[in-house]
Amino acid sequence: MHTDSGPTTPAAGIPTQIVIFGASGDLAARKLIPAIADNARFAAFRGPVQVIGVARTPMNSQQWRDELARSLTPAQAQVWPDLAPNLHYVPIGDSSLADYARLHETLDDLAGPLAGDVGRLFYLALKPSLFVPTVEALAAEGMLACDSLRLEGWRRVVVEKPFGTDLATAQWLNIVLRRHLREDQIYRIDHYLGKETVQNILAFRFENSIFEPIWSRQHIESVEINVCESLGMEAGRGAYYDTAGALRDMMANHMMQLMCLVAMEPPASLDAEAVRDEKVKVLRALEPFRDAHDVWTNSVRAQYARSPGETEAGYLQEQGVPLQSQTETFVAIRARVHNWRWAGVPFLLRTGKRLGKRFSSIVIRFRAPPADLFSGPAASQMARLRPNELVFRIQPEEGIRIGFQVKQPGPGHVMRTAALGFDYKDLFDGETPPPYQRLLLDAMHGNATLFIRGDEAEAAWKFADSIRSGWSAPGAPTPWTYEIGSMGPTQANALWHPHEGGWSQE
């Protein structure tokens, strides 16, 4: 999907600063750092690029560079000698306005005489908390400021989820940030988006009339969107997890981008404020559940358990998670889209901590004809008959599939399911791009289209809000347990009514 926005190219010669805080971290070495190589490795950068790290733990740039040099691949080492002499550390001591003078001073410093016409792209890998802390910083220092007519001279800022942990840290967090930024400054990244399948969805879409006719309630019967993970708490992430859970880690978030974009109506334009006004749209049309009721009828929670005779750890077993914790690491949830196109047609979202497979999809299932012509007039054979599926699969394969039905070979007519498809390995030459490198390369350049907006994120949030609202009523069920291993709690197979089939495996 081509999404440029519009031309930002800076003049000639005039550097683009990526300052990265929490660069010791985790998300520096793994993610960004490589992302910066293979764009460097692609040629992708429209100039010089300067990348300048920020975190508490002294080190120098040497000693930086020395440590993120064991997370590159060989492609990417091979480009390591030109790109290392262009990063540089900088020690952030206690965070106080000194050393946010000192950080200033040190990018001016790197930038020269061309200082004034230099882009700032300041990335926020840090933990929620410090957000706020380090955009009132930055502001405080004059280093946010800039004029949106400018090419030259740009201040952005990327913000991790979680983008709050309910509407009102949301509101909250949105406020803040837009005391010291526009709008267009703020660039809230949910790295789902940078995948090729996801953005392939508009695309698929849009640029194909053959289904684009077909894609609404009268033709579609259901769509299912699933994030199944195999791992669980890996790397004492129980602490954290615990205050977070599935519906606020997945949910609210990554799940409520695919069905956004399933969902939404054709945008005026491939630029970003349209793209996200109909996401919005499509959110702000998700019918709210009317009591606790509706909310225990239509989703499920669950936590994974140990297995009798297994020594495997359920998640109340797992380092920091507490014996009587009732977060959930499972949710199922049967949502409804009340507007002109999707009235009647359920969503069906799933996501899980240790599942049988990993694996996430978008299954679009058409409607059965109206006679089954081949396989006798039976109430039973229609209820089973789906035979057309529109499968777009995001991990660990990036690929679509489309499924229907052929007579097979020989006397009668038995009919049988056969598929057409692509992967985007086997149909493209080379490497496809990772998230973060097109997510990284799009904020440098200005295009916002694969970023969450703020009312986006709120509207997600509201949504979420009332199921947990739901789950914390008088009354209220536990969460079930599954096992490790299976894909899911048998319970949740109920959020599919009769005759309309239930969940993939793949």
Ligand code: BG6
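For clarity, a rigid core is taken as the largest C-alpha set superposing within 1.5 Å between two forms. Residue numbers count along the first chain shown, from 1. Predicted model, so just to flag it, every value in this text is computed and none were measured. Compared with the form predicted in complex with ligand BG6:
Put the two forms on the same core and the Cα of residue 236 is off by 2 Å or more between the two forms. In the core-superposed comparison between the two forms, residue 322 has its Cα shifted by at least 2 Å.
Shown: the form predicted alone; wanted: the form predicted in complex with ligand BG6:
We keep it simple here and write out only the one chain, dropping partners and molecules.
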């Protein structure tokens, strides 16, 4: 594998071991191993890397490598002959302590005489109910202990989202993690934070001085956050998804994080604690819903349904989904951040599966000018002034656009929306790196800025739980339905009232 000798390298030649629990799963094959291959391709690792896959499926290392090779792009496949020999598979059996002792021995054997110095990243690509038992077993086998004063021999744990299923389970997970690890050893991953376009929100806000003076309730009418997906329950995800739903799967993590980046105060530095201190303040400032009725007025949940005459499966026909399921595949929420900067500004959040268009974006709508000169009686053709918009286009289009009004040539005052834009693909060569590539490196280098701290996870769950309890209160409306290929239920439009605007299409 490629190496370099950057100034922060603890000691050249000492390997890092990435231990992936859930090695036979989808995440490992589709995201983690390709990210490792890309990091190898770009010589991004600071030393040799060994990857140890752990799961129950009986197979040997060669079978695992062969399986993984299928997910690689042609570019990644080029480094595979060098990379593959560093991949090893360890079947975990029934996850007994003896299995963990065997795993420990294998890791030490692979490290050889440097066993005391290798850094170990335990990546839990598992379902949430397995996080606690896995951490307990690793701790019981003495695999998490390390000396915080040494650069070498570090131990870190990456936990995948969702971090529990509600506030109580998130708190329990945090208790167990903190029982065995310091917070600086814990990396709760939210891959949205690794997207270049998402990182650019902070860069845009805090590296440009022109927007900060107008970044508040005085000038901003609304903030809209969309993560719209055209995919549904691919790869047999129905059974898992039905235990989660859009609120837990997307809202409590990716969407809340995007909201934090828009709403947070400038941090004193990009240090992990400084950034996370500011993000958690936003989550804590979320105004609680007064009662169940307040939840019903400020949220809309829905399921995609088979359209009349169509054969495509609606949510209830998906494999693994119970026929009576009320799990939401779409959720829209009007949230309120109750602090000096944002009081009164609605944060409109929308996410859903099987929608007509796949896009993620953040739309900041600025207030309309106080005097509407162009729509008075003097105007021969009235044009209602639309507020200015700043759009962060997160995916699949990647860029930033500012919309403003211009007068259309000709008599009268007909206004048109024009745009100034920046497009990643025009300004930068090549594709933006996928999030796991960056986040894996950050975890290996001990940089937790783009990871979620325990108190953030809990604050996000507290908000999500308050919505869920409103949905399960007596008299709560059942989920609406929406057609596959639509942009969700029309009932979601009511969340805009009485503010300017409506759900955006980009």
